[in-house]
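Presented as structure tokens, the chain that follows is alone, the form predicted alone.
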Amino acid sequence: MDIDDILAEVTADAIPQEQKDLQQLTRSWVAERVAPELLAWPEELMERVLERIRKQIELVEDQTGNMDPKTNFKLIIIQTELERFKFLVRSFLRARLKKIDQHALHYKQQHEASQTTSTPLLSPNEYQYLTAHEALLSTHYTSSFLSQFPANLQRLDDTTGGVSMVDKPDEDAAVFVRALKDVGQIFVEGTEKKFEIRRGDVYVVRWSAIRRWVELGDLELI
């Protein structure tokens, strides 16, 4: 561990939890908007953020109408901070819902596979939305044209013949990443290209090549 790492740890300990959550939420928001795939649901972070938003809304409602100038000024600051958190949460959820709408069957399979891990892909509300969205689409497709097909051709998740009917996001889409730690050599699958990523480096590279390090927190999407 070098002096920069020690200073970073000391600085991190001095930052209030609310500020840490805001930084983490901002990074999650940027990453979700940039990543071609849906990222794991940040359960602990969102629980803290949503609870803080709820308490701040209650505080604003309780203090509204107080004629004390000091209280009114404090409420303006709280409301400004509240709107910043609400904007990030709304935009973050919209980015996730857009991906769910585009590849519902794929993410349903991914979420069910992630249920055995400590980091499920979707929140309970997102999974409920996904299943309702999938049911509506299935009903619409069946009434529109699938009912006219033979029974063995009506499945939307058919994999007969080694060809999957489930549409997936583009895993080879290019993304910009910044190294938070020394990662070492990265190999780009399907090519002979390899390069070394060191702390502070910024690269544009295939998502499939760096997905694992983004999930580990060694790289961040920008």
Second form
Amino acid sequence: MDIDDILAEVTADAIPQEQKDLQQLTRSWVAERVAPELLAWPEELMERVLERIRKQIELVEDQTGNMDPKTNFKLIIIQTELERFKFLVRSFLRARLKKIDQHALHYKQQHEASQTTSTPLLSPNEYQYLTAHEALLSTHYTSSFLSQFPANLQRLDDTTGGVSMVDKPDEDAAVFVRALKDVGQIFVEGTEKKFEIRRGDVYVVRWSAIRRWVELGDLELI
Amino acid sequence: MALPLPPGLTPPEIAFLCEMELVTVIPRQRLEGLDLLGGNLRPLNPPHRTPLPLWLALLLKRQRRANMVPPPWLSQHSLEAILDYETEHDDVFSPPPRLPSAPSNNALAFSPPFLSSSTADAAADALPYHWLELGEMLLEAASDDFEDPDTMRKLLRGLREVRMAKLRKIVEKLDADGGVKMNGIGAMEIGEGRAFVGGVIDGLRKIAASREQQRKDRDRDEMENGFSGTADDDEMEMA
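Alternative state: the form predicted in complex with its partner chain, after the form predicted alone:
Let's see the whole complex now, leading with the same chain.
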């Protein structure tokens, strides 16, 4: 650790948590809108952001009705910012819901596998939504046509013949990434492609080749 | 409830991101500090220059409560120099602004739109990530804060055309493997090119999928054999 590291740490500590959370929320939103796969639920970040939004709404409700033009203008600014935050959160959640709807069974399996780790894939609410929605769908399928099928063809997650019925997102889809740190050599599996990503570089690359570094926070999706 | 949009950001969403960029304003009215969700807002004291997020700066500007200070790169001299660079080098974009010193390992790394690459003390010689949106928005809302807004518009239009031509040329370099470097590309350009660039790479990949699968299997076999080989060697040495 040299003097630059120490200085960088001091300045990083001086940046208020609110500003860091805004950067992170923005990054999570862009990543979720762009990534072909559902990303892990940022639990602590969302807790902090939602708590702050709740407090800000209370403040706005408290102060509306105040006719003083000065306070009024302040309230306009606060409300504008509040709406921007609400948009970010809402769009983020809706992008996740879309992916959950598209590949429900796949994410259900993934979530159950990730539950023992420190970063579960879905929030409790999302998991509840997924299971309830899935239950409704399969009841509907059963009552409308599946029950007419022979018993061995009624499953929705069959894997006979080495082919899984559960649909997966395209993990090899091309994405745009920006390096926040030096990442080093990247190999694209199945090809001869090798290249080095340095801090600040922008690349178009397969999601499966760089997913690891996006999860670590060394690369960001753009 | 689920979002009906395809992957990628829409132009209004890119503009929304751009509105988080910091710009410098000269306030014309006093405003007390505010506790906002994205951090504290410093009090505005005319005529002291203050950096503000673009959305707030535009709000103040539209109500004639502030004037904008255009970023140094958004000037005739800088844009002309960058345009020259863009026309001379027909296979790379002009380099992005220099990055601030790297954060230490555990600190959060900041990236656009939070790098203050468009405040009054930003670099003059490079286009930031949100150059097109920011330029358009400033020229639309605050054209009276520019000396010669029409020349700016003309230069921005020129830049946009040269760079879009490059983006179209990059397609020749695309192949099934991906891994194409695009340093210096702007947010709006990614937004426009994403569906096409991504579609070409994904399409080529699907055509080459069976060959790739063969190669993957072969690599895996080689790796397994290789590992068992070295393991044997180790054992020999141990013995």
